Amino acid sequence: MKLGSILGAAALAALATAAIAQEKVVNVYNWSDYIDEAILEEFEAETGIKVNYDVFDSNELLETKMLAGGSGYDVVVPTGTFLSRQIQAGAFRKLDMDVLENEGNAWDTIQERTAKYDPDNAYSINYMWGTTGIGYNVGKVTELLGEDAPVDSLALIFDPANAEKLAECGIHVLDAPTEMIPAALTYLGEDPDSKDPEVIAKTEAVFMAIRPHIQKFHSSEYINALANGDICVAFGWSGDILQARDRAAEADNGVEVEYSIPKEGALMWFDQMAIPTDAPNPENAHAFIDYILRPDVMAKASNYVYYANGNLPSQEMLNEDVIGDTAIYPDEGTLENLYTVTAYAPRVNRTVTRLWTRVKTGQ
């Protein structure tokens, strides 16, 4: 090869490398099945920022990455209780409110609650919020437990007599001790936000009594399993179960899925968008969050995932089957019966982790 050709090739390679280096990107790490992909495409087209989008299905997995550092992500979506602990550990940077032009769209009712995890809402914005409750196959549950099946009660799952019968058609529960332990405490009449190891230990007997009847501990597979009729009961997140309901209806497969908020009380949770301290592209991260804060964008997200969001103006753009569904936007009476929980201290968290490991293994 001639020297000129060599130099020409080297110059082209250098230019290509420079172009790649200058490419604007934002690396997003979000829950699975949690955004309308059209939102990502429209953001890229409008801003010229490429979205690298990865998914996870447990807060524990996300927290491991956040506390280890160097994740490479620019925007992540932890649940409030985990966000609180991660803020204290220095995992996130404060948001630059001066560049978030749409920050004023935040719903003050939700901000008052998320401030419990993020004081002054300085590190995060609410993406979605919802409840943790019961998804069930109407036909199968009625067949096995009768017309009076306690579908509005935690007893549907936590009463061993019911769980034993429902095992015939399949039960899934979240692989999330921070969701399941408060539910079991509520079933026992205890404070769901208890940090007393002795009180928390009471839930082990509750779980072990139904452990033989639980088909799977998983935080996302229950969506398709419910929709396809492969299981008949799931303890999971409201929006996931409503997605299963709609998928079953669209498939016209004879499966009717419903969601209920337990009468004993249910967890109200908040998924928050935040920027890691070591985010490689913080400016692009702010651009992405500001785009999500637009009412039309947030409405599109809620209309897709069937979760409530923390953006007040977006409510005017929500589909009626979202804003008008009390399983998504609960009425005032139901809201009063919802509880929130705070993060476990490290010592208590070790107790919770060991307990949950024993429950999952059945040993």
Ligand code: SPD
Second form
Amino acid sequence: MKLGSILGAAALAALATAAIAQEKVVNVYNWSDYIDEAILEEFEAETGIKVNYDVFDSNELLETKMLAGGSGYDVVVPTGTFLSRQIQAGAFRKLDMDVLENEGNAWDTIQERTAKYDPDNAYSINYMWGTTGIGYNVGKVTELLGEDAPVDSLALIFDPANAEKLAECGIHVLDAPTEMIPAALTYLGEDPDSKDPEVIAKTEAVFMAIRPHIQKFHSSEYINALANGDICVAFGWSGDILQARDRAAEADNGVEVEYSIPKEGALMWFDQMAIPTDAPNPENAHAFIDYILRPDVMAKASNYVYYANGNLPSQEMLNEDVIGDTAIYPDEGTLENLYTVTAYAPRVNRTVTRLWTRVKTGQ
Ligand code: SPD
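Beyond the form predicted alone, can we have the form predicted in complex with this ligand?
So here's everything in the complex, that chain up top.
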């Protein structure tokens, strides 16, 4: 090979290396089934920042990464209860509000609630919020439990007599003790936010009584399982169940899925965008969060995933089947039926984790 060609190849290689070194990226770790991917493409086209997008379906998994450090993520989306513990552990950096031009779009009604987990909302900003309730296949549940099936009650799942009958068509519940224990406490008439180990221990008998009738403990598979008619009941997250409803309608497979907020009370939660302390690209993280905070972008996201968001001006751009659905944007009456919870202290958390392992293994 001639010297000139060798030099030319070397120069090209150096240029390519420089281009790679300069490529702007943002590494995002979000919940599964939680964004319209067109939003990511539009962000990339507008900013030139490439989005590396990974998903999870468990706060516990995210927390393990945040507490260990070195995750490589720039933007993550913990739920408020977990966020508060992670802020205390020093896992997040304060947001630079001067850079977040769209921060003023935050809805004060939601910010008042999220301040319970992130005082002054200094470390996080709301992405979506929602409730945890019952998704059900209308036809199957009516067939097995009759017209008076208690589809708006925790008894649909927690009463062993109902669970036994519904086992025939399949029940999934979340693999999330911080969701399931408050629900079981509510069923027992106890405070869902109880931190008393003796009170929490009462839920073990409730779970063990229905354990043989639960097909799966999983926090994302229920969307397709409900939509395909593979299961008939899921205790899961509001928007996920509404996405299952739409997937079934699109498939035109005769499956009718509905979501109900249990009359005994349901958990209201808040998923918050935050930047890890050791994020490799904090500037790009701010650019990403600021883009998401645009009202048109937030509206597009909510219209796609059927979750409410914490962005006030986006509400004018929401589809009527989102802003007008009280299962997504609860009215005053529905709000009265919702509760929030706070994080477990480490000692109680260990009790909860052990209890949940026994429940899942049935031992
Ligand atoms: N598919 C997205 C589900 C988002 C659920 N967020 C977790 C809420 C925890 N309470």
